[in-house]
Amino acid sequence: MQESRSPAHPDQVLATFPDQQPGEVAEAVAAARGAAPGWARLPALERSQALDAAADAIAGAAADLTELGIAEVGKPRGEMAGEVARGVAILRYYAQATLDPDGDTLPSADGRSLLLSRRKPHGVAGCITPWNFPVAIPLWKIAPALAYGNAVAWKPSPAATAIARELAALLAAALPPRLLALVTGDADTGQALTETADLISFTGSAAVGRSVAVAAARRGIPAQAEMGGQNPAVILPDADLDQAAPMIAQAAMGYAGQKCTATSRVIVVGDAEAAGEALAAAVRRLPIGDPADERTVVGPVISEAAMARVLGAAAEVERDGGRVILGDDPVPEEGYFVAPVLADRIKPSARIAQEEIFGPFAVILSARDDADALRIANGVRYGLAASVFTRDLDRALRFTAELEAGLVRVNGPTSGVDFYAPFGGVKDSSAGPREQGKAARDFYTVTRTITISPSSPG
């Protein structure tokens, strides 16, 4: 049995549950397998129906699962609350979905034959969700999933469990029975539902995320992984410091930065000193402390093996011949609690400049001119989320188009995605095609090619 405790209270225990084995994982997906031809068939405006009901279950529970989020994963309150209503809105935005083209015409080569294409469910889909985004992540897998007419065998993060079950709980009731199943446990649980499902869809680390990729190419099923980042926010000289330094600041240190789009790594062209002071100056302004006080915007990090982490990146910031510029104001003592890293002096290539920390913990670099910063900010192996703060539209379209990440922004975070909008990343990033929006439907579903010709000549 596995527990999920609370961050911020450790002796919390939240859950209990087991690592489901292999037998059970492979019978959970074979009666999802069952369910889902039945939901495939039903008309999509049916579909479209269950998953408005289902929208409408979780707006009912919206108070329940904010606290429980809170609880669970840390969340500070403001953006647990704004994390349940992202997920019922993406719920009815997939709803709406169902009803677009399934399918188009193409020219006949006899010219009276009727040439199509039509997009059909592979089948079951295998959703491996980690425990940062506990409602939106599940959501944006699954509900493009059932949409388009697949079954869902869904693995969540064993820290992000209670949620899990209350959720699935919230989603069965408004589907046909079986349709939806839930499997519990760590690694391999995982790998047996990569073994079993006929498509996988991953959120989590960059050595996880290869590992699924590998073991679905091996059964030729498809498969996308969306595995972290190192994102950079470029600050120009003609930068309106004061706009930019709190917008990183919260992209950074928000919810520990413990996002796949926080910025990790700001890279400065001009003045770094002030720099340096501004976005020090905006991060002391993030109040600290209970993710259950409104005020919160820095909770704890997930475990003690990431406040670990933290400490111990601090720590290299003077090895590597740094200095470290903030990380010392005062933190609660229960709890997964680390204060903010800043640091800066530090070189690109040092291993704190170049790997995902996932915590309250940014570096300043010094660049030269622009072509420098582009160089800095590609020269990591990952490559999702990136932003560059100027007010010179040559430069911002130079960016913008030199950037190696999947999502650009000009004056804006980061940390953050738009669901309806395509989201992955480049490099190390991701594998496989993009999460959300329209996007989703290339993954969910395969495309027949259908010719009906005439009975007879014409």
Ligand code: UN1
Given for the second form:
Amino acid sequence: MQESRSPAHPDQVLATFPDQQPGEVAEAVAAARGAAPGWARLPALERSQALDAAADAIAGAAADLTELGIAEVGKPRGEMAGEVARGVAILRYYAQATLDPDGDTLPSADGRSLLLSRRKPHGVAGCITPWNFPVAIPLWKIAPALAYGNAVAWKPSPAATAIARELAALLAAALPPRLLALVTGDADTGQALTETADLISFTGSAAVGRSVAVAAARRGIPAQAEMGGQNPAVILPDADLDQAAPMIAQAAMGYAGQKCTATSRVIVVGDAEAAGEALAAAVRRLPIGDPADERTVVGPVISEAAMARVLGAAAEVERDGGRVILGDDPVPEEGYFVAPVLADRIKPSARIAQEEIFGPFAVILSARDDADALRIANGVRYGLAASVFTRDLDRALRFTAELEAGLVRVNGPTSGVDFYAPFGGVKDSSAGPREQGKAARDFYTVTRTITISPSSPG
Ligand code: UN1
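Please give the other form, namely the form predicted in complex with ligand UN1, since only the form predicted alone has been shown so far.
All chains and molecules follow, beginning with the one already shown.
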């Protein structure tokens, strides 16, 4: 049996659950596969209504889900409530998307036949999701999978099992029996899912994502994996620091930096000392504390291991010849709290400027000019999100063209995604097609080309 505990109050156990074994996963997938054809055959309007009913159920339970998220994954109240609202919006969006065209007609070779391309669901979508967006990420996979006629087998992160159970129960009540299966457990359970589902959508670490993609390729099933980031925010000399500093501070330290889209490197062309001071002041203004408090922006990290990872990274700063400019703000005694760390005078090649720390930790890197900033920004194995702060149109155009990232923002934060726009990274951040918006349709359906010809030459 495993337990999920509150990171702010580790004595509090939110869920106990089994690591489900491969045989149980196969049974859950088989049950979902049995329900899939009936769901796929339903008129699209009925699938739409079911997704709308699910959205209503989640909107009705928003307060409970918000409390559960605060307790189980330590997400501060404001962000957690926003995430639940985002989940409702995602379901409503895909409820409407069921009514979109399900294919195209094309000119036929003989001019008399009907040549069509039509989309069909794959069967059972396996969804493997992380703990850091325990409502939005599952829903931006499950909602399109269902909308386009698939059944779903879902394995949430063990650290978000209580909220996943609640969410799954709300969804299941609006859906035909057995269409949605929840399986609990860790990596082995996830692996069993990749061995049995008909396609896999994964969000999590780079190492696991890569093995999911390899396992899917071996079986010949579609897979998408959204993985880590080491996201840069570039401050150019003409940027408005008063706007940039609070935005970058929030993107780096909000939810204790536990987002694959969080800013981890601040690359400064020009006066790095002034930028560092503005940033440190902006980070100091972010309230740290109990995630249940509505003013809190920086809550705890998820576990003791995560705390050790952040403290270990902070200890590397001086060994690397760098300087910690912020790192000992007071934090609550109980729970997995670490003070936000900002460091400068670091070399871009240092481990702590290359690897994902996944906590309230960011480094400031100095660049000689725009070309140097681009070289540093792109000099990591990841490529998820990047931002650049400038008032110069030509420079903005150059950076948007040359930054190696799936999501590029000018004068905006690296974190926060629009659920109706395509989302995904380049390099080691992603494998497979994009998620979200209309891009999801390509992943959750297979296109078939159909020709219907007259039965006689006529
Ligand atoms: C966001 O920034 O709103 O796991 C979403 C993550 C990303 C999602 C980020 N896949 O942090």
